[in-house]
Amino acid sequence: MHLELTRVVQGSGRLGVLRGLSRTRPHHSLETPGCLLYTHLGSVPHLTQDTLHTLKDLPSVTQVTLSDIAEHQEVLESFKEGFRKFAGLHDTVLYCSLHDPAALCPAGYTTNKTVSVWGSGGRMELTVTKFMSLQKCTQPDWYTSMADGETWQVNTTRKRVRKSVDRTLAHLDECLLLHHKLPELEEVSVFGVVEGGDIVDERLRSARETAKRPVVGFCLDGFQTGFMEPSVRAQLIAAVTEELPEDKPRLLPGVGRPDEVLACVEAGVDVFEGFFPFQVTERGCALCFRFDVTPDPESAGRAPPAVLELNKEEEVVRNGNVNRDDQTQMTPFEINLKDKRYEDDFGPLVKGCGCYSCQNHQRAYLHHLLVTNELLAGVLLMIHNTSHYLGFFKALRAALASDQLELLKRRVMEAGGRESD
């Protein structure tokens, strides 16, 4: 795997194409900045495979998590042909992460030899041997090595952060040692995990040491939404990426809000997880923010999306008066379709959006589906939210290519404009 950079703008991010994603699927590539396809056990929540593939510009990399797979190890070992074939994922690159980015992971269960993951049956302890046996039966194209990521809590001591970095490097060395002994993983790539909490020296040490190992890319852990102030996160990521080789991708787990994605791209991040549309869907909300940067929107073949005036609930979110650890809270980039004001709103979710939901249904219908607990609500919202989010990343790459990132940032942060009658 290698990253072909087409443009690097100081303070404005990197534009490129990630090639060689899989030795068994050499035709696949991923444009960066880009996101992964978020799934539960290989299935995008609320969507069948047929419905999913009606969407345009789907990411070529599908994400699964060990927290889901660990409970099914015996079945996969009996199957013997890997998770991709088991789940019917025929033509995609498979990436396996340790934790589900859309689920909270309790702290306090990491030891020198184990990390814990949570599935539907509760907590499971993983040693390096157990972790690698799961990778062996999953047979992904990439995976992140086992890591101690529990340094995000407030008041974490320097000693604890140092121990986290030491453990993570030790886990990486053990993973690599076992990796090369397993023929099932011969074609599989490893991402090294960079830890270090909010301590610059430890972050830099972790980055330098990880870069010395034979890894294809880097997972910058511990920067998840709610774990760190955005300004501190951007400064730390910028410092870390200075220490990493330019031709290897930087993947950032747990960050999905559009404003945070933009800040992290400027700091040097290439790849994000695609869980944000799922979180928005689970709230009964629709993504509704602008990302058009053309002077004349009609010349781009679409009208600009309309964002309704923020209500009091959304103003609280915009002003930052919420617990950032609570991932159920609304963001300024979505509208709550459960709200009664959408009961007789017969407009599309977003004007000019070409997705199936916006072309065929109205806000009032989605409101009805949500208040009556119809399963179709999740389907239609997930179609729209996924389409809208992928459109945002496409606009982000176009803005980087045309020196319009500042304009895109202003568009994304705009809110309060009223929809025309």
Given for the second form:
Amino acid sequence: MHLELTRVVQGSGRLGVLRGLSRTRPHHSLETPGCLLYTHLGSVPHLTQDTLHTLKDLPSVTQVTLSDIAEHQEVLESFKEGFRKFAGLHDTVLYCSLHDPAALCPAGYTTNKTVSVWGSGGRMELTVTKFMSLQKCTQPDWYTSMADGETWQVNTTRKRVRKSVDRTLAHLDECLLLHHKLPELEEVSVFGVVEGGDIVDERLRSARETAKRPVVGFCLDGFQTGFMEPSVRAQLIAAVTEELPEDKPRLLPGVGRPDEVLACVEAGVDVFEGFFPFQVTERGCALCFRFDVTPDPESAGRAPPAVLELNKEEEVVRNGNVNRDDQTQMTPFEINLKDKRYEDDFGPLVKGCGCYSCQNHQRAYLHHLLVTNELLAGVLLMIHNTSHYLGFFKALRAALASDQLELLKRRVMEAGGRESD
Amino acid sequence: MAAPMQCGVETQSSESSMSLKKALTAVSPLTLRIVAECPVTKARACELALPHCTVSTPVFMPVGTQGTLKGITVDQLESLGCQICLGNTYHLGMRPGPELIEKANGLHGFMNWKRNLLTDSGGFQMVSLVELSEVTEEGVRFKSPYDGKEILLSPEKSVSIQNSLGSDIMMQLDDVVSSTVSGPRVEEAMHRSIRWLDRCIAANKNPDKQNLFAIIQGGLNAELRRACLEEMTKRDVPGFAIGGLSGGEEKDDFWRMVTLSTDHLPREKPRYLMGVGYAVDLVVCVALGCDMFDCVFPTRTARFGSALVPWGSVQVKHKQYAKDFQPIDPDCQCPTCKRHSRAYLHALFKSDTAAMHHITIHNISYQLSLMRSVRQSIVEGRFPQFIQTFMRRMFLSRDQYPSWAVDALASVNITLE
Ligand SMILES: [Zn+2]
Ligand SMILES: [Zn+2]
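For comparison with the form predicted alone, please write out the form predicted together with its partner chain.
First the chain shown before, then all remaining chains and molecules of the complex.
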């Protein structure tokens, strides 16, 4: 795997193409900044292959998590042909991560030798041996090595942070050792995990040490939404990426909000997990923020749109109210279709959107499906939200290419979604 | 996901073929062309031309209670070959309400379904779902479960809501009595249903666009059924439903009432057997002369992981399928079976609702292809052999054949081998 950078602007992100994602699928590539396809056990939530493929330009990389897969190890072992084939996925690159970015992960279950994941049947403890035997039966194209990312709680001590860096490096070495002994993983690439909480020198140590190992890319862990103040995160990410080789991709788990994605791209991140549209769908909302940077004659005469009150939000975080539950709350980038105002709104979710849902259905219908608890609501919202989110990433790359990132940022911050037209 | 455009083609062929075409009243937006009749049983294969497309019968109609079919998009439903599905007047009348649906250009526009819709009268749901309902000559009086307001569902109101929904086939409001009740209440309900039919016919604002079907009542009493049939068939309605069955009565009583009804129904009008959807019931009742069926069972059971197959069902959530890497039915051509194994679906049930959608698609596909095969065999004159093969596949041995099915089939000259 290698990253071809077409444009790097210090402090405002890198534009590139990730090639050689998979030795068995040499023509697949991922444009960066980009996002992965988020799934539950290989299925995009709510969608079948038919409904998924109404979407164009899907990410070429599908993410699966060990929290979903671990409980099916025995099944995959008797299947023998890897998870991709097991899940009926044919033409996609498979990336396997440890945790599900949209699920809560309780603290207090990490030891020197183990980490825990939570599946439908509860907690499962993974040693490096178990972790690698899971990779062996999953046969992804790439995976992140086992890591101790438990540095996000308030009052995490420097000692605990140091331990997390040490353990994660030790896990990586052990993973690599086992990896090279397994012929099944000969074609598989490893991402190293950078830890270090909010302590700069631990972050730098973790980055430098990980970069010395034979990894194809880096997973910057511990920066998940709600873990730390966004400005601290941006500074830390910028410091970390300074230490990392230019030609290797940097993946940021657990960050999905468009405003945060923009800030983290500026700090040097290339790849995000695509879970945000799922979270929006689960609360019955539709993404509707704007990301067009070409001037729109229709809105030219309007009053300047309200700007997000970011300060208020930062305050919440500073008060120590760091809570991953916050991820279930509505963001300014979406509209709540359960709201009675949409009851007789016969417009599409987003005017001009080309997705299946917007081309075929109206807000009033979605409102009805949500108030009657119908399963189709999740299907149609997931299609639209995924489409909208992928459109945002495309616009982000276009803005990087044409030096319009500042304009895009302003556009995204407009509370355009609050308008019901 | 392009759907086969059978609709237009079949309409044309029905126009060009004059042989068996029977004209109904000039205004009725429905034409039934009998394509073939089984020489042994009472089964028939027809082309039922309705305002949105032609329906090949015998047909199973999936139920989309709230204006949606359980997680399936209208494109998916169309590509499975569905030509007609149901909406429930009671539910849709409550939420979002007839005014809103009318503004959305009817239920077709609201759910963006391009093919035919059939709506029930709302009476059945009212009696079965709402505890505080009272039936008088005026209609069914009940308290709204949403705001507690007292509402009267009269024949006029039911038709008015169905006019707003704009369905291709509307059902009359009937006085529904449980099929396990007997005595004077059944007789009263039968007579009242006839009076309500007349009120429904008079109330239909769109007789040129919407077909109103009568519902034969009379419980399990042959005399009452016959009387109801005699009265209702005097009315020039575009079609008839056989009602008041499939509610927990003995199967022996059930099939006798079905066959008695089809004996007295006019040949040139469609017969709709309400609430029937188990594969064996479908095959037997086609043999008894029914054309249309509906049931929530295939889609409801799908959500519990039960996949319908020619030999019964596969309970995908059961442990035994965890390592079963074959499709639900290796011979099934549905999108689910073409891509996914029992083992994957088994695992996915623990992770995502998409697992239910996969089974729902398979089950709808099963029902629709079963009816297509039934139809094909009638057209090709081999329906009796089809029944033999179907029964052999469905049951392990002859002694497991349900006796009611054996008797019912014997009544139409089929002796099961
Ligand atoms: Zn859309
Ligand atoms: Zn199937």
